[in-house]
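Only one chain is given next, in structure tokens, and it is the form predicted alone.
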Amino acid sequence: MNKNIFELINRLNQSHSLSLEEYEDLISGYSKEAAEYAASLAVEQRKKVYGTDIYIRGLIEVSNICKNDCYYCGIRRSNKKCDRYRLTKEDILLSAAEGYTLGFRTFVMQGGEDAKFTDDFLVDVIKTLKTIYPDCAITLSLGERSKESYKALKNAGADRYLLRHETADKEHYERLHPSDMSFDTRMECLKNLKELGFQVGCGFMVGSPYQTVKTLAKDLKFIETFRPAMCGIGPYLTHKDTPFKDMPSGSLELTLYLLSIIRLIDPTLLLPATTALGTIHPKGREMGILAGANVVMPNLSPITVRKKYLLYDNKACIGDEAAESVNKLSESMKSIGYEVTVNRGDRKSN
């Protein structure tokens, strides 16, 4: 192993901070040995805070209708081949009821930026869920909204909000999105969410088109300085009906390495082993846990729509990804020395 990389990993483990240039060196210096060493420290840090507990979130994909036209995304506005759907309030409540029975105590409502999901509709759904399941947390992942909208959702009882920043580099952001989308707006939304008291999640794709070592280093520095409660990263995966269809997908190995680095940046982070990891490798989620992650998000969406919410091709939406096989998920976590727990799974302090 490169001695300098070894020293950088050790320093990050102790201080939880590096300079932008040092993050670049850390990424450039990737090797199997460096990744294994970083993972061993990341697991140690995670176990100090969370032990062997793995938190599960019930993912409800509420709509694949989106006003945005992001160049990498399968549910982009311009994709005429996308089979669109939108869940009703009743659909969402049925999914949550099934999830609660299975042991889920966090529901994640995720969807495209669908104009039909007004504040009034969402406030009604959130209040109903909170009334029925007062012991549960509600996470939203519904894109960019006004500060007033976020405030209404928070006041209704939403606990967490996931909004991937996608990249902390403005120029790179503009290469991934059309001109009607703004890097500054994305950053402003994240700031507003934090100010309103949400447990905020950000994140990025590993290996997205035009990504460089420098842009990745900026992502790591942003996570260090923004201090999110959650951070979702996964390999970039292509979709055949997007402008980026011929771009290469991201690397499993680099994603796992970056998961370990992010755990060293903040040992208390809620860090998912994402669906994208489970898609790129059959044991991807387990590998994510062994790299330092501590959250998995099985799918609670109705069976009829699961295959329609395709941000990328070949998404894992059956097998372990189906909430009905939560027992199988529990067994797979036990096989690597971890335990799925039934609670809200809030972030802990160090």
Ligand code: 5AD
Contents of the next structure:
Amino acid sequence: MNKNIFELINRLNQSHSLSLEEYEDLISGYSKEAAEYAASLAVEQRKKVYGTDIYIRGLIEVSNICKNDCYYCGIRRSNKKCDRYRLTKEDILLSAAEGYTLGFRTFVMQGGEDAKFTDDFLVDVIKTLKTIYPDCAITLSLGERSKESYKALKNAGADRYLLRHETADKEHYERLHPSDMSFDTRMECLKNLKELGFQVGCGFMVGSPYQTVKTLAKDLKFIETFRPAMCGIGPYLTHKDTPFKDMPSGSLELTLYLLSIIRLIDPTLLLPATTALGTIHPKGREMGILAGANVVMPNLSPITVRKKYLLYDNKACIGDEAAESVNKLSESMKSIGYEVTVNRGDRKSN
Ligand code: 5AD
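Please give the corresponding structure for the form predicted together with this ligand, as opposed to the form predicted alone shown earlier.
Every component of the complex follows; first up is the chain already shown.
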């Protein structure tokens, strides 16, 4: 056991900042004991800001049509086995209506980069949702768009935008994506979203191919300096119809350790226990909460499309009715001492 690791964890807990080298030491110094210690401090920090509240977001997977060809992703454009779909405005409104009844006050529209989702279409859907549900927040997760487009979506009433940075290391980014995608564009999009006043979410996969301690340390430093409102992390999970089909999945333990570290970097962060975490282990989401996460994003998509929105193999919860999964979630959160709340779930300041 390395005593130095505990000292680093304590320092992060106090100053919410470390050097790049120290983040590397923190990651390479992983041990069960270090992870338990980091989790105990992370839970303490999270409780100070959010008590035992868990925020839920209704995830509506609006389209699996994507112009991009990311090597890790099951809905990449070259995957001919992917059965493509696109929800209509009516489908989206129906999912939201069901979600509202179940207590959701944030709707997340997530999808591939689908050219049919024009600004006009999205602006109309956002305005309609905001008119029917003025007490709800709207989160978009629709990939890279121009600054003008982001601005139109913001003006229509969208509150938040999730765009995982995927990796804060340019070379690593280039090994995960074909050459028509660019690290600099990704970072530019994140910057634009922030400038436009969105609550911005970034994030990355744990254990993605070619990830190293060095690239992970850069991810942590990026989170520390970019100061996102949200950060989505989950294990990389293999998808059988991608170029990375032989690459091993990421680890549960490292994901949990990183969740705790990220909570220590920013106690106020909205930090989801992701579907990927719930997929790698049946109790993954609960474990995520106990490591410092405070958000869960149950699936509100029509059941018929859920098995088509497969970014990775064996995705969890594709069969459950939304009502059933929210009930199960509330029960399981209660059993570990937390409570699912009915509110927008905005970020609090400490
Ligand atoms: N395993 C885990 N996460 C994945 N994502 C895409 N493909 C996979 C995979 N195979 C993540 C990416 C993307 C988000 C929507 O899902 O980080 O930004």
